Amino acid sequence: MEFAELIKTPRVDNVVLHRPFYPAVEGTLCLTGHHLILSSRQDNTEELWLLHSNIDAIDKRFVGPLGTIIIKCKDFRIIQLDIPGMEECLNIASSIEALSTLDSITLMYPFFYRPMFEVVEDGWHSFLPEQEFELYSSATSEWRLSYVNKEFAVCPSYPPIVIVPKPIDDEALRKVATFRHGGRFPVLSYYHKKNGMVIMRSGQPLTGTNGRRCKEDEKLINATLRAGKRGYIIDTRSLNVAQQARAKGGGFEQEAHYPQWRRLHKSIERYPILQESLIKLVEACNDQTHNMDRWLGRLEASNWLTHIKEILTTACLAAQCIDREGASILIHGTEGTDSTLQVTSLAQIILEPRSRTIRGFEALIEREWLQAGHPFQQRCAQSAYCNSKQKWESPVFLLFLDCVWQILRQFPCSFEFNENFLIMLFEHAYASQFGTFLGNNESERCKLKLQQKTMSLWSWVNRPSELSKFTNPLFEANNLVIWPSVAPQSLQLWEGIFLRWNRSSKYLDEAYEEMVNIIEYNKELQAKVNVLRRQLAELETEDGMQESP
């Protein structure tokens, strides 16, 4: 298919662009295969370049011969285009609708994008499972790399290489995979070097109504326990939901078959409910007519902060089991690709200082989201404005980033990255020139040949010129476990995401710049103090030598 077939009117003059915090701009609107571009002949006017894949929905209005298109973006921005001529307006609108809903992944922009920067590091090879395993192998010899999923035959949503207990052979893993939802047998997610406890993750066991069991599964899970130790299974579903799953062939671990494990149920909502919550929240944030009661009522009715609290509470429980109880844990919900990954990731941010650095956090996203099979292509296909009722969309990753922001806000000096880093990841998960978030799992990414045909997001982010934008000036390495408060009073609406198009950030930006200047000035003064101290010490030494007979 040629993009030209979808572009009915490639160019329109005298189009007026309205967008938040900018004066209206008149210019020429151009449609390409992947971008909507508005350029003005006025000096010092910033051009608009908008990826079609960032467009969530469009509305059309007509007043006489003038047509208006309202473009609603996946990053929650709303843009208005006033287009002279009804026919041109209709043509532009239908072209945008067609180009923003392409079925084929290989027609998306990452397959056509060519970087204008020098590629210093190939991001596709920055965080390989073998490298991650090396970090653990120095501390323990109880685990091994398994290549049982080399051809994605055992589990289509797992990577080719996984970390499993050393005593369990690949044949046993194949048997366990038939007992777990989607073939997602328990694998290592995190090893706590302080006490040797681990976090594992998997899909639900397929016990069904007959109480089916799998000896190899029991052996695998027990292989992670130290002598005399108990473990916890954290199920991210309520007990009621887990029991209902048995009627569909799913279920949970029976105490009789897993006597050394205690099961805890922590209810985290699933994707349709989360999507509805996001839609309500964004609607409330965009409504400028609220009085105080109505705003607070709509914020509460969205349940967004309740979901944040549920996820953070479960992550804190997981971290507590590991660090304070000295117990290993297995985490799963139904599929093990959504709430499970939210909890394993956040528990690591609480427990592991490396996960709070830029590269450590990138490694976490690679390991616990991309390689672990979170279906980004399905979950991020639409955002908060889409009219069509889709089944799979859900802001699971955005909720995770929001939880990270809540912890960052409570521990502003413990993270090497800043809020802009989290916002950038949110934007690229939904629409990007890079191939990192394409596909639903490693198997799909292999078939698409993303490593050969697209650029990795990390190749761009990890260049010094970009890293400086994402570095937290307050960062001081903190090697301790950090315990965030999950009290309702401690949780806030993430204004940097949900209100950034509704109010100017000018004064916040100025305050941030002033803070950076103060920190730099403080470093300069500290350096001068150190020089003066050295000079004073040298003078005192000389005086001592002169006084001694």
The other form holds:
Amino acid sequence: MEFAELIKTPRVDNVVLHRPFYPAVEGTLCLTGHHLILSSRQDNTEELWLLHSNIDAIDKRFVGPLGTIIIKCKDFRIIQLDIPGMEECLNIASSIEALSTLDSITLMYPFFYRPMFEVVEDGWHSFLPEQEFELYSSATSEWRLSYVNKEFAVCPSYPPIVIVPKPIDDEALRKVATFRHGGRFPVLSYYHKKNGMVIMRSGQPLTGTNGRRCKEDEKLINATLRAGKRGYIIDTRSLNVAQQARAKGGGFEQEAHYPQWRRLHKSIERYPILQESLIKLVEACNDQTHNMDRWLGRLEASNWLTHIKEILTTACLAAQCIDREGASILIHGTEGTDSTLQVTSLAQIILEPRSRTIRGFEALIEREWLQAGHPFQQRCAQSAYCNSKQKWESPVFLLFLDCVWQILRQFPCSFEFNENFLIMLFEHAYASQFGTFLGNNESERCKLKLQQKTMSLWSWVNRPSELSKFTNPLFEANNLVIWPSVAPQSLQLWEGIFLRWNRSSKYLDEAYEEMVNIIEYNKELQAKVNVLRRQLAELETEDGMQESP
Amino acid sequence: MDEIEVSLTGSGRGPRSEVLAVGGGNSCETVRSLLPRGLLNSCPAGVASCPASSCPFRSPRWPRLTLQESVLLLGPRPTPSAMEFSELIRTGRAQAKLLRGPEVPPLHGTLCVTGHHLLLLPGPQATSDLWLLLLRSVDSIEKRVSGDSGTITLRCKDLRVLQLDIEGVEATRDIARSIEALSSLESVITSFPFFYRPKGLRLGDAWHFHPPERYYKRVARETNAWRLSEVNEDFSLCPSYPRAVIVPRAVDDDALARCARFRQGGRFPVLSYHHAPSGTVLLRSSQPLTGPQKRHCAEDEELLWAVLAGARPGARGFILDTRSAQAAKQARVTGGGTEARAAYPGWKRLHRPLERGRPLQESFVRLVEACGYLEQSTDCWRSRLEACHWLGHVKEALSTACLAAQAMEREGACVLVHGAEGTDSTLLVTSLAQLILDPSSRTVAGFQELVEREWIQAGHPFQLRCAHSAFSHARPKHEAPTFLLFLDCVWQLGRQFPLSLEFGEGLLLALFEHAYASPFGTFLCSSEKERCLCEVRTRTHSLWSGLNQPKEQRKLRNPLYVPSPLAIWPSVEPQSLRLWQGLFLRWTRPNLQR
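Previous: the form predicted on its own; requested now: the form predicted in complex with the partner chain:
Now the complete complex, all chains and molecules, led by this one.
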């Protein structure tokens, strides 16, 4: 299929663009296969350069011959285009609609994007599982790399290489995979070097109504415990929901068969509910009625902050088991691809100082979200403005980023990255010129040959010129576990995402700049002080030498 | 060995200061023995023993005291044989453990109650300093006894909650009773500011920093249409105004006297702020006493006419009534009312209802209650936050101030603000409008001047409004957190414009604390008249001189400040307003790093 077929009117003059924080501007609208471009005719500069894949929904209105298209983006921005001529307007609208909902991944922009920058480090090879494993293998010999999933036959949503307990051979893993939802047998997610405890994750066990068992599964899980130690299985569903899952072939670990493990149920909402919550929240944020009670009421009714609290609470519980109780944990919900990953990744943010650095956080995203098989393609296909009742969309990843932001807000000096880094990740998960977030798992990414055909997000981000935008000037490496407060008073709406287009951040940005300047100046002065101190010390020793003889 | 400074007055005059060494064996007795005794002997109105030179009530310049005023100044029982503090202190000392919240280690030591303070002297092996709490800052006290020990929970006016575990049931009861009695003393002249003599400060300093005369000098540079009137020199015209006020040059003092009779509490329209760029002014007053017969006052009408005549040519005027049209109408029954449109040509009336009085206090109480429950669901917290309406009040106050500022800057109109008494929501609006428009009021000095001029001198009854904070069990009579609401609005401005205020959250927190309980005299009393009667200016230290010491200044300044000559227009969309965590969650969430 050619894009040209979808573009009936490639160019319209005298279009007026309205967007947040800028005065309306008149110019020429052009549609290309992947972009909507508006350039003002006077000086031929682009005023707007919008990816079609960033468009979540459009509305059109007509007043006489003047048509208006309202474009709602996946990053929650709302743009308005006034287009003279009804036919042009209709053509543009139908083209945008078609181009923003292309079915085939290989037609998406990342397959066409050719970077204008020099690639210093290929992001596709920045975070290899083998390298990650090396970090652990120096500390423990209880784990090994397994290539059992090399062909993606054992578990389609796992990467080819996983970390498993050393005593368990690949044959046993194959058997365990048949006992776990989607073949997601328990694998290592995090090794806590301080006390050797681990976080594992998996899919739910397929016990079904007749209480099926799997000896290999029991053996695998027990093999991770040291002698005399106990472990916790954190189920991200309530007991009730977990019991109901048995009717559909799922279930949970029976305590009798896993005697050293204690099961804890923590209820985190499943993805369809989260999507509704997002839609309500964004609606509330766009509410123009200027009524305080109504705003607070709608904010509460969206339940967004309740979900944040649930997720953070569970992550804290997991971290507590590891750090305070000295116990290993296994985390799963149903599929093990959503709430499970939220909990394992947030627990690592709490426990592991490395995951609070830029590099470490990228590695975490790569390991715990991309490799671990969070279905980005499905979850991020549409955002908060989508009208069609799609089944798979859900802001699972956005909730994770929001939780990280809450911790960042409470510990502003403990993170190497700033809020902009999180916002950037949110944007690219939903619409991007890079291939990183395409596909639902490694298997799909391999088939799409993303490594060969597209550019990795990390290749772009990790260049010094980009990194400087994402670096937190307040960062001071903190080697401690950081315990966030989950009291409802401590959790706040993430303005940088949800009120980003409603209120100009001009003054906040200026303040941020000023803060950076002060910190830079302070560093300079410190450096001067050090030089002077050294000079003084040298002079004193010289004096001493002159006096002593 | 630690040093604390305890100061005392001999017989109500000639304060002297002594440095007391604490930390030795019987230092408690030392502290007690230094308690001021017989202070009140010096001066209940007109008693013979009163040395004429120092007694404020003798001078013929002073008007007679009303009953309410004498109760205020001297406490409810002004008897010649006035009680001494020592009568209220039943137990001098007890062993106690002090818990100050989850993140701070407990303190062990000897607890003593003095006339104005609760002291905890750490044991000999302890490394920490002496701990000191101003009794006036205790809002409510709760005691429990079990076995042979007791627990006292103190809830302070700055919203802090402290717990004291005390050895001995009798000691617990006695200490609780003493704290209760001493923290609720109503007399002004026996309050701590009259005894506080800090090192490095001189009495009388800084009191003359911000009088109306100083502001008039600035106005006079900008326009010729206004004059400084001393018509209220002896406070007889308006007891809640300062001696000098700024009025239109065209109106003489006799006319002002007649205006005063037409306005509630004598608060005739005076200048609050002159906006030089647009040549317009902000005025404030109280409601006109039109009453059911719709009374007129020609002088009042002339005064407002003169305002328009003195402003830029062709200026219109807006009367911003901080009550709803309905409430303003109803006020006529009790003698109040609003300006009749026909009588004030050129002026247009707008109604912007702002909450005041008891509902505002209740909103504050409910908000603080909600903030105290840490173990609750998000839903529960959000609905409590919504139910207390505090943020709604913040929004209304800011919107009304924006309206006033907009009328001046954008429409080039003069604005008169009043509600009923003109001492609460009126001041909220006029002071916020100045912050929006006037860059100089956003500096540290300018903001202090603003608070002094628009709140303290303008007669906001701090003594009544800030008698209790959010924890008091007593039914609120005159309490209302109007000033706190003002500070919250300023905080919202600072949050939206992080570069525009020279001061930081620290100054706002300090003003909140000192308005409710302070060793300084600045927020004492409810009007200039009362402050004169109590000789606050000569016998207490000014908060401004305390705050303007270099070591304090560092904590109060905003390092990001960049002066800007522009108006700052805050967003008043509900989405843009936030709970002031630094104040309301200050003690429950100490781990917020920034």
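Positions refer to the first chain, counted from 1. Take the two forms, find the largest set of C-alpha atoms that superpose within 1.5 Å, and that set is the rigid core. Source: prediction; values computed, not measured.
The Cα position of L539 differs by 2 Å or more between these two forms after fitting on the rigid core.
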